[in-house]
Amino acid sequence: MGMDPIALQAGFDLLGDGRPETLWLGIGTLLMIIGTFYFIAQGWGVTDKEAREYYAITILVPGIASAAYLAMFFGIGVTEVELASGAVLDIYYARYADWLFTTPLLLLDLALLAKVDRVSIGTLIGVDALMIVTGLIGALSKTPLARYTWWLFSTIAFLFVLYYLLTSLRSAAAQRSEEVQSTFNTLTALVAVLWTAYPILWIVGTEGAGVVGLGVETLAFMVLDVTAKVGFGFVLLRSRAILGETEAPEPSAGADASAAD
């Protein structure tokens, strides 16, 4: 039995402006908040210095995203752009503000796992920021040529970030423990797959060719964001790879006996 369209519309109206995308933004807000508090609860009482650093970074990711999603839910962080053709697009610039802060934090987690130097970290985060900013410029541009040119610029920056992750950072991670290597490879694969979907969704969505409508686009971005942020944190923080190298192993019974003698 199908859902009553009147009841569905009433549900949207309860969420604010009656548009389907508002529902997805509300769900995204809730999931990000749940992820934030889950990570806080998991990290409560953690004493290992390195683990606390990972928790601090990873908790910030869904925390920042929840604020951005809540803003978009209430109609803040969105603007209208009138194209040269006369069409008007709703652009959620708060989404780009979210990505500008959260994607470098995700990359920082990976860089800390791999133990790369500060220059490498700075380069990686700098190119990542360039990727986000040029994507935003493309979204705010009025002509197709400008929009697709900036999209291409942003995509090239993304490919550089991905290449750096799969070469330099992976090589550095290979010098560490098997637990670190396994966690790093899992997270890098997650980032590679999910982040690749973003420019594809951009180009087929309302900011690009317009093949996908705003409601479906908002749902897809929400699913990608939650998986890329909360899913990433769930994998990372459940791994022993985040424990410091000074973590003392459990003493054996033989060692206890020797100490007693």
Contents of the next structure:
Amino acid sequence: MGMDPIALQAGFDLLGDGRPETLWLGIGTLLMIIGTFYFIAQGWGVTDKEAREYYAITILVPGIASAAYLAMFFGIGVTEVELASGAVLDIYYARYADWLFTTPLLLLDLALLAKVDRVSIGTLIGVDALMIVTGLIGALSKTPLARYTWWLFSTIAFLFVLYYLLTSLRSAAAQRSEEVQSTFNTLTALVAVLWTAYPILWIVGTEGAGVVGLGVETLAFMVLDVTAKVGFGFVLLRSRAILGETEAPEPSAGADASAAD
Amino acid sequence: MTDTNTQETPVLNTRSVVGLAVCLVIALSGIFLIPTFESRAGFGVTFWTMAALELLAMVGVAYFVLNLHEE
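Can you give me the structure for the form predicted in complex with the partner chain, which would complement the form predicted on its own we have just seen?
To see the whole picture, the full complex is given below, headed by that same chain.
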């Protein structure tokens, strides 16, 4: 009995263009759209000054991610990279466009929670952008040496971001209320765990050693992306930590904000 | 529904709201103009244009969010 081709391909070719990963890209698009509209509905009518800033950022993150996923679903932003060995890789570089926009904004949420100065925010965002751009250059490089060197560069930038989060931002957050500290620590743990999985997936995926195929890789990136963006936003926006110190309206029409307490 | 909330609603900075909308358009353009760029200018130009547009949009969002309200 032959093996199930769908299981082998880890996906389903929804568009009939030979890309089984479109199943995961389609699901990713839907989940990001649902997240975006959920956050919009939750934030509708919020008047608190600080809460509005968090909502503006947190709505845009899955909003742009859903656009990037939709683009990849239709085959936009995918290119073939011919390696020095002669092998040809399909690289979804639109994914990096998404990350270049969204990951600094997730860090901005954390920086606003910790209330750090604008120089610190700029440093964090700059290193994060460097992390994504070098990862993209690595994905598009032709020789293994160049690919792994850029991956290492990107990973070092990531470790710097993580170190900055766990030291400077954490100590700044420690000066704030219990609610802020709790939310900050939860979100930082989420970022530390999920973002660590990205370079690992890169190195074992098609862009690295090729241990897992494009279908599994796309599925894993989709799960990580949805959790790191929609999951992150869900935790953040349900917390009362986003409210200003002098105001305390409910942050959502239907959700019980105290559930996060 | 009486006077439980006596604080004034902070006034949004119109420029920042417009700026956020423009950044959204720029970020979306960076993604969806890829095929147009690629067919006309080749992959290298597309790659750097996309990266520049996304970076610009992200920096813009950060700036306008930090200045979302009138002083």
